[in-house]
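A lone chain, given as structure tokens: the form predicted alone.
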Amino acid sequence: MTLAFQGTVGGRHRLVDAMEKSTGRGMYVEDFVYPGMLHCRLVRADHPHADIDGVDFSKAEELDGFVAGLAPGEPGTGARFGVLPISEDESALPSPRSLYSGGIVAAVACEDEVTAREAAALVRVTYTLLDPVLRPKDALAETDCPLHEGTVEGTNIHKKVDQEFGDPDGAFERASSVAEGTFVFHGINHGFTEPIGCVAVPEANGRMTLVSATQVPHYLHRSLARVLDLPMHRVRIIKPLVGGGFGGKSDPFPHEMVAALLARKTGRPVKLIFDREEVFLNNHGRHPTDYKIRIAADEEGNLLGLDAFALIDGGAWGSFGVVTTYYNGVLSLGPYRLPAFKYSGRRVYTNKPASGAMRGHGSVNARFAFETCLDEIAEDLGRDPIDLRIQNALPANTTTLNHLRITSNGFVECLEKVRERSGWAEKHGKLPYGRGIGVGCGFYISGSALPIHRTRTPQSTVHLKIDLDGGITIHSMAADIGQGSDTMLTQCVSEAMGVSMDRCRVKARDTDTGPLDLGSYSSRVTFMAGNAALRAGEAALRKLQRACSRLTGLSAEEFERGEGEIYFHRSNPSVTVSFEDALTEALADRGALAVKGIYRAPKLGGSFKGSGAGLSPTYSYQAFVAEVEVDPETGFVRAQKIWAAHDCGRALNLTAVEGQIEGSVHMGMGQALTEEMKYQKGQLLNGSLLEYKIPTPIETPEIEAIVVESIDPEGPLGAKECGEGALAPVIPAIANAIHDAVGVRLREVPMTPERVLAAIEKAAKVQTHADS
């Protein structure tokens, strides 16, 4: 008979929401109907920057149907927030100018949808026009008019950071081998499935409820009783089905607040459901970047050092941007070791739609300009790129120039499974003019090892309940966006406990039911939340244990999980007791077992400004070879496939991280090669899936998914982040497999066709100006 648990780890599991899903029974924002509710909609401002001098209801109080307007200076309508305490610049509505073309100016509230609609546009605001600040170069200028207190030096910079470490001077002067550039990078959004949206609900006992599809129901909690002038428990956040939110849905935003405002003033439920344009106009998507950078490297192809420089434009708000502009520089040595770095950064404020988080934040643009560099130095000093990474990597158990501790590391592998399977030694300098094979890498933190309110409450909190009828109920607040965390849950209880999956559900929907949780961001959850359940699964372990105890007379720590879900004596395997008996027997004189599990990070970094940036439990790592056809004759490029190898540590759901993995390449490919949102005059010009493109599945390459495993000794059952890394090596890879294509690299992304034509035919320029 075999007694050892063969668990749940490491095969293939559906997610335990899938059916709800897929069979159309699963509740999003789009889906909650409530008595007398109202549907709300958003006026928006025609000018990028203005002063709101008064805003006229009178023609939309007109139309049946019409119940309430809210404008700027109402109560709660100026209280500031923001999801980081160092930067709460944001407000419902203006207070006192609207600072971008399409930020919400005033909000109507009507009995039903179309009403709404046309109220909002009969709404007259009337402005005084101010200045615009469009480029991020002319925000680093003195102004008399700043777009938000406290910015740097009487500027609009909203963060100035600089850093260095070693001997950079020194290091660039030792080189035998210099590559430099800037990169430009245009500001790209999410392209989630659901639009955003939200309910707001009064409730008859004066409480506030606020059904939003949000990735971060706690700082929404923080910030909608800021904002409504109540205790945190007067206020209630349930977060459903969330369609998708890579960063997207990761900040507390000025609808969520208006719709509670008008909650409030009416007495009645109020929805508001976005369309896409608003969906894009509300952005918080990559910061569009000027990158410039220089990396030095020895004869010997060791690298001495790195001096970047990052110009953010940040829009309207500040949302994440004082951690973009460190992870800028902190993220920037990658996997790599290096004696000397400098970094400076500034993000500014602009008057555009704000830039906040998006998938593999603060890293890709960085990754994108440090790879390029780095296959252009393998190309001076004439070494296989992959052979020049390897010879730089950084090993396990080490500490990086910035402080960074290193724990589990399978980048090296990572790098020789590329290699081998994509046939690089066949195919690297020797396929045809216009095919080519290039590779980028990368690392991610899995999860910030600083909360972004210093308190001492643990990161990531579980509650179980086990009650008679045997099913293990999981509490919890970690935000499931489609990642599959409600799965990692229920596979660490299961997992601990030595139980079936089908035992477990659960409920991570409800603040008045959910433990404290800091969100789906900064690829936290698995890490953290998965340490925190893991941790409950055997608190409830032990209460069983020594209930087997009881009912045997032998040691309690010597029962062990088994297979079919019994526990048996180690010392005395014969002697076995069901998880049903220890149950009953663990209940008895005392009702349900309630136990609970936590994660706090442990203590990181030094002590330097800014040494709290970055700073993670651990890292992923990442390394991915593209194999791309480049028509020389139109610039179109067409990735052919792919090979992508992660490390995340043990992989608890092979689907899961492949599907992790699939999904940061294609949203990887967008960046890289078509979509950007384009503006003129502060308009933006491409606010629709029609216009803006994303890649379809036409155009997405054959994938295949490498997972690595390093097994982290921190992480919960080994495991560590698979949903953001994956994304930044896509970028460079394709961009040095377009180098091995047609011998031209690209320094701005998107890489379109005619920006690679013109790359092209330059190069033939200076080649014949050669020639002659």
Given for the second form:
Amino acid sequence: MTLAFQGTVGGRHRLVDAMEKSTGRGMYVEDFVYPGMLHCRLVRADHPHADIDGVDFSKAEELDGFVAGLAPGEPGTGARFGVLPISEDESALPSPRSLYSGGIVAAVACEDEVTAREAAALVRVTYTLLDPVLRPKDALAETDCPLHEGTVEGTNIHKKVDQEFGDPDGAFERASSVAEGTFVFHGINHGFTEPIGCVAVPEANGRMTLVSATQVPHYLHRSLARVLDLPMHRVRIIKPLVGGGFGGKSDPFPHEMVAALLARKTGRPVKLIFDREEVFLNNHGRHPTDYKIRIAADEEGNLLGLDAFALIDGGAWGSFGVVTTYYNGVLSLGPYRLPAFKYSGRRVYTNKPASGAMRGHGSVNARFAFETCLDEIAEDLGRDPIDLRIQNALPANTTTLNHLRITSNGFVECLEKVRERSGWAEKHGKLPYGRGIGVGCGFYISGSALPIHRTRTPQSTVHLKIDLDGGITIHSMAADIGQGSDTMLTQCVSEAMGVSMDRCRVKARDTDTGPLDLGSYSSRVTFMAGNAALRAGEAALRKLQRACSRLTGLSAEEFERGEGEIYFHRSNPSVTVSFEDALTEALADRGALAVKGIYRAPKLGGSFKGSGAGLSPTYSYQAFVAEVEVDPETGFVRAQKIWAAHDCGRALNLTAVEGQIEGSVHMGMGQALTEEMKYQKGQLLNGSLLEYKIPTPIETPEIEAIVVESIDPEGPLGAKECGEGALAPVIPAIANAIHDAVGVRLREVPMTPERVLAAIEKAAKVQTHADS
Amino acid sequence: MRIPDFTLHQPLTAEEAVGLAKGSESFDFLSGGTDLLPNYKWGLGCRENVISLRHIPELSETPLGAGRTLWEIEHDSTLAEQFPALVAAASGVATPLIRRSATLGGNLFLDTRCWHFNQTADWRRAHGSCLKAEADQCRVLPDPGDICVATYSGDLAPVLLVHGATAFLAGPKGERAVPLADLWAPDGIRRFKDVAGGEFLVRLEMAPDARDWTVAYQKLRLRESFDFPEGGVAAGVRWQDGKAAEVRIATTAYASVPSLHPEIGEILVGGSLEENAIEKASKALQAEVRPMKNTSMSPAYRKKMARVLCRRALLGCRQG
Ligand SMILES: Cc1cc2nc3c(=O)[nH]c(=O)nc-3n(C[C@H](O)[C@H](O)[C@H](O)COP(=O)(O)OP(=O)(O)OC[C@H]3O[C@@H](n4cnc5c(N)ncnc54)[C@H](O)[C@@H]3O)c2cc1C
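If the one shown is the form predicted alone, what is the structure of the form predicted together with its partner chain?
And the full complex, kicking off with our chain again.
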């Protein structure tokens, strides 16, 4: 009896690199050692804004083991690069000015790390100090010396977005209920486990290899070639195992250029591994933002319009900031129907470590503001917050005001599930003072539909090589940074071919062999690389089907995948061919199979300015409920339990999806309650894991991850993103629960005990005042 | 981060340790290293010689030996029965992993901490450094004189103060006993009143009546693991016939030394910790503490919380 293939998709799978990692055999960048390798240390700026007048290596040069220094002005150090072609404003070393305290000013390469540290400390830098721009509002003003060329009208505004759809003014005139507020967000850092690092290796033939802990090998490849002034084929990027990224390794970075320039200068491999403080100084984390928002609803609770203004602190560089500026607006056009929308965003340059992309990029801060206001509208209209959300939910298969195409949509199911599981009806508004429950939702892209660079090259390509050993080599440059993309590729290929996952091995660490993939950002990998892997697997299957046909004389397309790595003929199910036999036949006279699959997003969106922002082949949806306890005497908030429903289309690997949801909840909790980058006169005060307060397991509540499967029509086997969207809802869910617990609205995160207590005391004062 | 080179000495007896200390100009004692070595990594107060006290059996022989790890104290059932607040305070220090190495001696002799001090060498250079490190200027107070206001944030000191513990030190002048209350000097750099160079803690002994005291400790910090106290209050009551015969309140993380607050204890003597008396004492403590702006939480909040910590600690001392 032949069983149809049960598949490798769904259920729970151990990640394919789990053993490599857990036995310590896997290679992270720190593990790469080359003969003659030098160690680099960076000299960092003492001032937030300064001209570099001179760099003096003479003291350092006296050290035994000093090999070379790199100073501003040397070839390549001033070459511009950046992840977005529209704001390539970074350079390896200051050119001409040093833009933040802790920024890289110069570098040394020495025989060993200890000497390099000593040497870096002996380098003398002379500065001419310039006035720093530290507050975003000051950056709006005109200035004689903007931090970068090409700012908006002589100010320090990097990007300006003004968008309007429908009739927002009319909406607010007609509204029965308006909620509004200004929300304050401090900068936060990704807090990934593995510090940033790289090794640059000059090859004998003049090529340059860079091993780097990166999420975006391709963008790094482009930028490094530019800085070294080499054609791209003379540059090779190796992405080893990466210990977490969350957006913090998704730009090409100055230190990568520095290592490569020093490797070129010395002709020797150069290694550079950051200390934790340097990770914070490199930052590119979530933007500090002031977010002013108004939401209008009619008396039935139908949303009428949104009006928002975001002042976004970009720090020293552009990074992904143009996207951030758009996302702070357009990603508020889901998961609710919204007939009118007005948004202005200003991202400014300041003399602080750059902000960039971080998990939930561009959506998180705006979402907190929006969901808090929704709760206020529900309160104002005497409506249940979950009912109100369901009433306003976007349906499946529709288009938003800004032409986002909505296909699969499990949003209402998410809301209904968390309502039921959390016991919402018995709790909301009914728990004793100090305890509360709140809801928060989310909506996120599943891969940016537009590639960053204008190109007709597919966004993901996967090659398979299948040879006599019966193994399937999956070549890709999708960047596994711990999220499990190698496992996902393996599942897609083995599913398509009807073989066990063990046959597959993923080679996705080397641009010399892996076909182009844009990398791990914008929650694109499962959707795009997964589809490419599936198409590649299907192409291989077709070859095997034809081999089956040659062996049996029956029609090729009727051969189907059967359980136990066989192919059976649909019309004659007793006719079966094993995978091995089919493969042997397929290889005969032809040699190893080489097939590929590609993914390119469909053409989407309108034709107005900025219409590309937020376009994605599909979107994920979330609804979370948080139950909290607030200590009204101290302001401490303890999240007791989070019910987290996420529509991921289809869970290819339940364990991995739940892991992403739980990780997002934990990370969102950090921004909600404890994490904040603190500065004094532009100098980061808390660049350590002791003083930058990531929640510990004790603070982490019980998390009930609820997987909702809307089966996306275009997703690989129905899947869509699950790594980012699940972060945003945590923050408003907790804030709304705090309101339910003690009756105060927090509009600044993190909601530290101090801030919560201040809000409680203020409310009490208002109350006493009203009573007297 | 790399720990700078130093010579590690591993004496096997107290006399040997004293001798080594006498013979070297620049040294530090090392126990678990969970405070000293992170500071070394940041280039703070590094010395050429490090004298480890870990191999001196005497330091671990008594229940309150300086060399006992916090993990041992946390899991000592006799101590748990006799001095539950001490065990609770020990189990709240840092993280489980750190408590495996961290010792009682190191905890009491913990260096003071400050935003402007506990930073990397690069950071301090950019900032201009501070009195306790390379500079002659305090960054917390514009004009503190030459007194450093770095914060003492050991968790065990306040509990031990309330229990009336005595420190037994070994040193060039032989062993001597110092009441814990007389050990510290209010200066974040000097830290101790008259502990001579080369003196170290061998053990503590509780006061003879220590077990007659009901003690509770309350700690303020953002995260319930990992974080140093941002404020800590220990309260102790010696009950007699249903009345508080003696009351002691001690604080940590509110100044550069842990301290007893005798006048505040007085407020409660003779009563039975009635709500209004507790409130009065707690408010008095709030008024008395003067936290500096040199830790993660604001001084205003830490000060306000002194009242809450005090009240909760006192509630924990109630009878029945
Ligand atoms: C992340 C982190 C969190 C922490 N959180 C806390 C906390 O919550 N509460 C808290 O109290 N501490 C905390 N600590 C500090 C430290 O871990 C503990 O105080 C610990 O008990 C110190 O003991 P040790 O044996 O490791 O000390 P060491 O590092 O060995 O020594 C500390 C100091 O005491 C001196 N010393 C050591 N032994 C003796 C002795 N017998 N006689 C005289 N001097 C001696 C040393 O010379 C040094 O100056 C934390 C540390 C870290 C790294």
